[in-house]
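Starting off, we have a lone chain in the form predicted alone, written out as structure tokens.
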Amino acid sequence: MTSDILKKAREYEERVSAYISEKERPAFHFSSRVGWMNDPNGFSYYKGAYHLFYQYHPYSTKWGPMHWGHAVSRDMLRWEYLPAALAPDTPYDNAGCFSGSALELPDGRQLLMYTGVQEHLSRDGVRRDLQTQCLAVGDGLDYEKWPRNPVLPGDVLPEGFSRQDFRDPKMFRRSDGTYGCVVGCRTEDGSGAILLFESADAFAWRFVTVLDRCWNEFGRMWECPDFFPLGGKQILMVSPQDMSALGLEFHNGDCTMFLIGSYDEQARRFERENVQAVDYGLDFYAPQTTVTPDGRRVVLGWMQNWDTCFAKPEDKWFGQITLPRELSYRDGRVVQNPVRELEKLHGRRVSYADIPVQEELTLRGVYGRTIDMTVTVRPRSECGYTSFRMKVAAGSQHYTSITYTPLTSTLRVSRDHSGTNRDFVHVRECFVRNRGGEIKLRVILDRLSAEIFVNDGEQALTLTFSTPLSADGISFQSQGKTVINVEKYDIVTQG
């Protein structure tokens, strides 16, 4: 049964969104339906489509009680809206249906795992949420929350572990046919941890060990974890809050790693051997991911961060999901590359090859803001050069720069001019792997953002910019001499 409180949202998003023109949104990248949206949920693949589900506050652009909102789509590149899934509408969710996971059940159902949050005045008249994981089943539009919720309560955490902050768990299932759980949790030192929980049916869950935990090294809580094998080894995918600079690694603020490593899947031990950045840019946070039918694993994540969230008083809607991105293990990294079904967008081709550059340089044909572009950068001499620069949403006053140092094997991307009035960070770097002066850049822009995948997915940089569209000039420049090959095209997502 429907809730009063679900079909509040679901009439509210329905009337609201039919006056937001989809020219206002991106082309190919998910945008909020309408209010708020945050973190990626339940990303799956279920009955023939790809299910996303996210939190949602429909009834302003500002952070608020979580819902969560519901979309399908074929190709994880043009979705479709559908009725928001779940609302904060029981007493063990009152206070927000928050992040988790979906997955499908033997009898064909889909199975929804979420944070509830409940608010819980203390005896010292303190209010301290209370955070459990429920259960919802339904059929891919409808769904039924659990009557034994909270199938998770606090009591079965381990002495000393937060019932405050305990969320988002990431159901995935055995190849033996049981279920495994991971959720994240403040320990006693105050910093995060990773507990696994395990169930035979998905309905009833037990806490099995705890899987690794921050000891205070790589920031404070960890949330949205996501745990899977990839290329033989295993990875424990978190988001670190308070996380404090860790040379170009890793930034101040919230962040995202790969924890690599290897699994006893009978001791239940995971045995972290690395640590990688998931992504270096400027907005990105909460990734979740899924397995396509042909068995690629497949990344995509909150195209936003927590403290550059900042929506226009006129904006109806605001949030938006990156591109979704395949996901392989190479040469002891984890290797992003967008998903192929992103080149049967490509409409118009435009190449050049064995362009010198020096001066500023713009080339015919190599414009727009709804794009994908590689560029190819080598030195045009023994000498090499000190600095190539490649502006892209550029116009008479805006630009985002994307800067590569060789002698420093470092990217920049800045976002100082591209409209932006707000004092925040607009800069940030990373190492590269240096090849000789040689790099290969894509480029991806979609209206409001830019994701920039570099030699063939080492790393991945995205940001988000409110430039205005006219500013849609591509340009090139080097300190000293390069040698640039360009493939651009048109993103088409019509017809």
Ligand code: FRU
Given for the second form:
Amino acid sequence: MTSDILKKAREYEERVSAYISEKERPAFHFSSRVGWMNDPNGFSYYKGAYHLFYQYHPYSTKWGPMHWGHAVSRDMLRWEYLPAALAPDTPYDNAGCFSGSALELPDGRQLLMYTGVQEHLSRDGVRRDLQTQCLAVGDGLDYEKWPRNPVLPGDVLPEGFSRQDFRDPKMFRRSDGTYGCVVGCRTEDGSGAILLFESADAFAWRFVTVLDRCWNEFGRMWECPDFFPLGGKQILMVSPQDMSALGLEFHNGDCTMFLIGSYDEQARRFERENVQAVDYGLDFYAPQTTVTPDGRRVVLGWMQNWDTCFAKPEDKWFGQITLPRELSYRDGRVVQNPVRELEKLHGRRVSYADIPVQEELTLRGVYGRTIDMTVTVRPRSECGYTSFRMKVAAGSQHYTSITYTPLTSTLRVSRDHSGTNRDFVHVRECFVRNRGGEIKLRVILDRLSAEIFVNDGEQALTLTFSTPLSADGISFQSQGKTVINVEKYDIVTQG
Ligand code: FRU
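Can you give me the structure for the form predicted together with the ligand, which would complement the form predicted alone we have just seen?
Below, the chain from earlier opens the complete complex, with every other chain and molecule after it.
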């Protein structure tokens, strides 16, 4: 049965989204149907289509009581909005339906697990939120909350674990047909831990172990975990809050990390060996993965930073999701590249080879704000070069720059001149592999964002900007002499 609160949200989003034209949105990145969106939820393949749910407050462009928005797609790039799936309409989720995941049950139904947030007045008179894990079962369109919710109440937690910060369940099916689920929680030292739960039927769950703990080393609370095998390794992906930067790593405050390790399935023991930031740009948080029918592990994230959420008063929607990216494991690192479905949207191609660059130059046909462009840069002489800079989304007053400095082997992105009217951080820098002055940059622009994939996916840097769409220029410049190859495709989403 659809509650009045969900009905109201569905009517509202249907009515108000009719006033938002396609042109006001990114072309091949998912954006909130109306109002506010944060984390991607329930990213999964179900009955012939990809489903994407999301943290959603339809009624304003600010975070509020969380609903789950919903959309489907055949290629993970062009999404069709469906009616909102969940609303905060029961006593155990009266303060919000927080992040979670989805899977298909053996009987063909779709199961959602989310965090129910219940606001209650504690004995000391203070309002507190209790977080529990809850289920909803549906057919890909409508969902019924499970009558025996919550399925993971606070009393399943081991001693010392917080009932206020216990959230973001990510379920997965194990090879023997049983189910696992990772959930973020806060421990007695105030920092995060990831708990593993198991179930034979995905309805009755039991606590198994603590997979890994933050120990106040990597941020504080760990949100939005995911746990999956990749190229012979096991990855625990987490979104730590309140992270301190380490050199050029982990500058986002609320950050994202791959904890790379090995997993002893029998003993249920995860051994962390290495850590790696998921994204090195300005806007990336709360990623989640799924597996495609042909076996690819694909990740996508909220294309935003919690500290820089400012919508303009006239905006009717806020929040974008990154491109879905295929993950692989290469030379000790998790590598990310846009899903190959993007190539099917390639339109007009323009390419150049061996173009000498020094003074700022533009190339005929190389422009646009919905493009997939690969630029390879190499030194033109033995003397090398001191820097190479590319400007994108450039007009008479605006640009976003991408600068490579071979001496330090660093890549820097800056949206300082992108038309921002907010004084927050606009620059990010990261180390890239030193390849004797050569670098390969795949830059994907979609109206209001740029995603940069370095050296075939060794790093990804993501940022949003609000540059007027008329600023569609691209230019190249170097200090010292370089030679570049450029291959650019327009992205065509219609027809
Ligand atoms: C991450 C997060 C999650 C929570 C959700 C609430 O961005 O804080 O931990 O479930 O957002 O909207």
